[in-house]
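Presented below, as structure tokens, is a lone chain in the form predicted on its own.
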Amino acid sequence: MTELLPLKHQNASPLQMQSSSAPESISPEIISSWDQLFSRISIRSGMRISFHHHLRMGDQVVGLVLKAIAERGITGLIFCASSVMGPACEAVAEALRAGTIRSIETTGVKEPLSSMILRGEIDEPVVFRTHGGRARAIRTGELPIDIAFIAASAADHEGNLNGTDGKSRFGSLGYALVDVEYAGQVVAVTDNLTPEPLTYISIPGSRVNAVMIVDSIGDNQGIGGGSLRATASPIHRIIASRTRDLLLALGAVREQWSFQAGSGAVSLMVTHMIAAVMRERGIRGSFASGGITTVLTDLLEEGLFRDLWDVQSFDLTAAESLRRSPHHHEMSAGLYADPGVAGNIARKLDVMILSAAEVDANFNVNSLTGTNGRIIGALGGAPDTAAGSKLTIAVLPAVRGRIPTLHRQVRTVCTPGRNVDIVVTERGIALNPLRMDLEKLLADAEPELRRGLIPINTLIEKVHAVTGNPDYPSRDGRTVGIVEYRDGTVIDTISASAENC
């Protein structure tokens, strides 16, 4: 059975609970004006700053602070963000033309970030690290961060901070709550001042400097935006069930057991198809984890599943389950999955099902980049729980838009395949060589789920029968992306290529 950490207390700090070297409580002064805001916090060219994601297509905050910075002259800053998404790309891209932003350190991008990348117009390669990774790089110092600026939907006059209360809420500060407790400043941006305490405390007044009230962080329509999609096709759907019915006969659903899926279309299938199993037979899970859905807060309210670790909330519903429930808990991206941390979540995982771009020969897993060398993607905490969970299995189409998903080599490898146990496709399942044990465990399957089952390079060739052997660009470029294990290692690189442009 699957040890799960205590219960938050109620009304609890994530924050508070992981440090026991908060400093005294001082009031952070509450600022309306962007000049009073500099005048108050120490800023200088070359300094790291820090921004999360959970706004995601939503987010204005990251562009309302780098048009403030960019008026007062200041240049060569680091941007550090857990990723960077919608309006943000774009406030990002026009602060690295004006020079306010020098390099950046992220676990993924979107367009127009994608293509200057590829076109080699930043100067300084962009280091793409796992959510796990960069809790670590900060934790451990490697990642030194100057001010960490934290979009919240709510700030009562102590300074303390949630995402669950307001207009603009979004639910979980996960990614924010360690660059709070090791920045060297903490600037928090509201559009929500509370006259009365918040009773949903996610970060402590006592961690932050100074609370910046702005018209509105951005729209909270936006956070179901990016990689998360539902899918009604009949090729996903034959994925999923395949993925269902590998678990089942692999007894990796039952009592107490706790589970992951990644935000892509199969991944979201296999969890309603799984929840509709554990209904059937009467399970009841210990915790799923991770980006939290309504399809899993339903779940919780079900009782399929104990409790919830949100580091990400994905719709309002999850927001407000955060908001409300007491077994719904927020987790800051160390408590998630830094290898560092001991009792990380990742490391009490069953199942981990894994989102991916493209699968090679050797198992290994790519979400950053397609077969064509752009970026498409992210790291994101695939390579963390895939470390950490006792099963984890790749679910991809075969085919996407006429070309393969499965190659001798990825482009980019993003999770080493010693993690990667199964890939599930609908022309064939392969099983990693490594792990001889569940070919034992699929003995008695049944016929037709026996009969999936092939080599990966079987499979590569028969898919590659139909499409043809892809074209691939040519790495021969610079070097303008690395890519960091979650151990702070180079797994792979990105070169410069006009054909990617």
Second form
Amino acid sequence: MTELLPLKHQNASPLQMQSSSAPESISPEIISSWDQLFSRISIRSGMRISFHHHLRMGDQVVGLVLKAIAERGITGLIFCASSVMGPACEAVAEALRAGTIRSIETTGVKEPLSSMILRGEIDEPVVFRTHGGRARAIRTGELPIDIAFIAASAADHEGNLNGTDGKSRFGSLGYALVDVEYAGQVVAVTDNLTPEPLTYISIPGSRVNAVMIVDSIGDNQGIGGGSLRATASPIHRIIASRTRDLLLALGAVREQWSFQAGSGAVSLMVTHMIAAVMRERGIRGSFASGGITTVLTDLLEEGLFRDLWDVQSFDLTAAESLRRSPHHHEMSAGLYADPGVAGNIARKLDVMILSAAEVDANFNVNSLTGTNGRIIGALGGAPDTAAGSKLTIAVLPAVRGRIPTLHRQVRTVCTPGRNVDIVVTERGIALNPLRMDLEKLLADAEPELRRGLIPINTLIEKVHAVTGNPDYPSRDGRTVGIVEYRDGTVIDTISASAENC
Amino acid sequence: MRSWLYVPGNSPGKMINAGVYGADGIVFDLEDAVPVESKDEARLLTVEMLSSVDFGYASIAVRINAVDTPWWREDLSALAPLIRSGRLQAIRLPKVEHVETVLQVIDALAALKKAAAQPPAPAHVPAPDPDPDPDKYAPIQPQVQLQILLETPLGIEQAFNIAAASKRISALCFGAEDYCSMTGIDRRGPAYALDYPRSRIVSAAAAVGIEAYDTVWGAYRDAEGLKADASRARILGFMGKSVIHPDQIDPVNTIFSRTEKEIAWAESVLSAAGAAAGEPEIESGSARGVGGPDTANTLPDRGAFAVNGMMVDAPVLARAKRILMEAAVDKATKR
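Counterpart to the form predicted on its own, namely the form predicted in complex with its partner chain:
Everything in the complex follows now, all chains and molecules, and the chain you saw is the first one.
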């Protein structure tokens, strides 16, 4: 039986935890061996352990923790992460094979987990949640977290944490903030224990039970990896420039506007192009949000956006900006996109540029699986921001590797079509019939832009005329994935399909 | 035509997207971009693509293999149905140095036309035609044009003779890489180094009333080099340029489009000419006057006149009309 650490937060409710920030505050124990850590925390089969993915492709903490847990013979845990990518996927796959964890809850996965899921090698269906949906589920108690393991690039002796100091700094801890607020136990994992108190604190020590010191939490050069696509092809440039022209024709890029773009190549290029327009015309926006890159921090510094709301930093410049700029705010996933949080940022957005894997005739967006059924992406915050934003534009190449991305019906519905206003491809722009008001706004647009407007069904036919009609893989296998909409309802499922692995 | 995008004929991924980049023309390449072992495959693929894919507003050409290779006749035979259907607007002939080369290709096209015009010899028992295609035995349409690539010093020196060899020739195209290799000119050196062959081509093309297209800029990541190269060609009189990467299309289209200043000047000339001829004044900002009464012919009778301190006579008027016509085409094809 493990000896429980006399932690002030042990198994406490969030309310108790909040009230325990009392004068007799006890500093969390600083621990440097896994034996010591596991002798002080309560962990047993069936518990839900959580992680963030701010280190993205460079994360080593998931692997370190799961290995240490496995070595102690603990099995049957629920792995609950904001996302999982890079080396963490291999670690999770190994933990699944060993029985250390029995199920996964996440917003997305990469190989080799993708194939394991499709082959039906995980007994319980993987639950895919949006960033806002995960925050909501944690807040409401639907998703109780027993232990949150928080990778932090800096911790002080009081247990205060941040992601902005130290050799492994990665920026915002936005996704972890919700876990920390509601988890029964919080274990910080850091490679940088500072002798002096931190001057920038993302997570106060009052919410941390233990600080585990390791040699390295990961490689922060990997925070720009994963789904983040910095390079763009000529096709991407065409789509991005059309999106820019569309936004300008709609009058969306105006004083005090707010904006978010996804992490796909086209979305990032749109941000670049919009930045150039704002610069040239001296347009000053109110805020940009979501994943933050240097392009946006440059605009902040130039005064072209008043504020940045950062749930995830995509490069080290953004991490540094978060550290020093009073107008660059660290934002929890709850404030970002939890539909139950009043005034969430997603709801305040004017424009959302959404990267899609597939779009269908009803404007439903699939950002999770490919046409061949493989799991290639993530839900992320797209369904949240699409629901909240006043204008949502889905951008995607109409053909990828000679396979069409526009279909009568998408493989997996992630963002419902009612929340997607426009689809922009290199072969045409389709307006959602629910938003024909936009067509009126485009009446005086440049003829070149208007020529590109095309009904979605015609666009689909046009694309299929080039590629041929796709031969869709079957969906006959057992359910191996559940796609939850942000409100907790099941919006779609993923079926086992060995042929797609 | 401001831009002609080369697309390898053995690359289906690139071919599928060729029509979306905004090039005025696409040249599907069966020659240098295709290795010897892929010649057959590229030929089949190009025909299939051109038969089934919509490339939008772009004009379509195919660069066949040179006449001193074993492949060019097969290339032409494979393309015959596309020529017949009008799907293929031009054939680009590489490494032309002699008039005889052009005539050889024209003869080959004529032979294909003749073969297609005649139904196959009847069998012992005539059978009903299983192919109901009414165009099957229709003659090859005469409108397929030839674009001549001049890539060697000899070809450059023969430019006029070659250009004048046939009415089917619609353009002379410069190919600088071989030319530079043979003359020792540094292709990445000063742009003026190629002024002579470029001017010779432009002049020869103009002499017979056809277009001239400049050579490719191979360093596709060097945007500034491309702009300098294209600008030089434009100054020397080329109508457009061949490109090898989609990113080169927009800058090339911009450089070879008529500027607002040029259009305004041309409109002022046409307007003044209209007034001089007693016609209604041309509306500002429109391309009216193009295709209207031929003031260029009537003006000499009336003598020259001045616009903004510059003498306007028949050649100047003709230039103004040409600018407005090109601007109108640019506008109509902008996408």
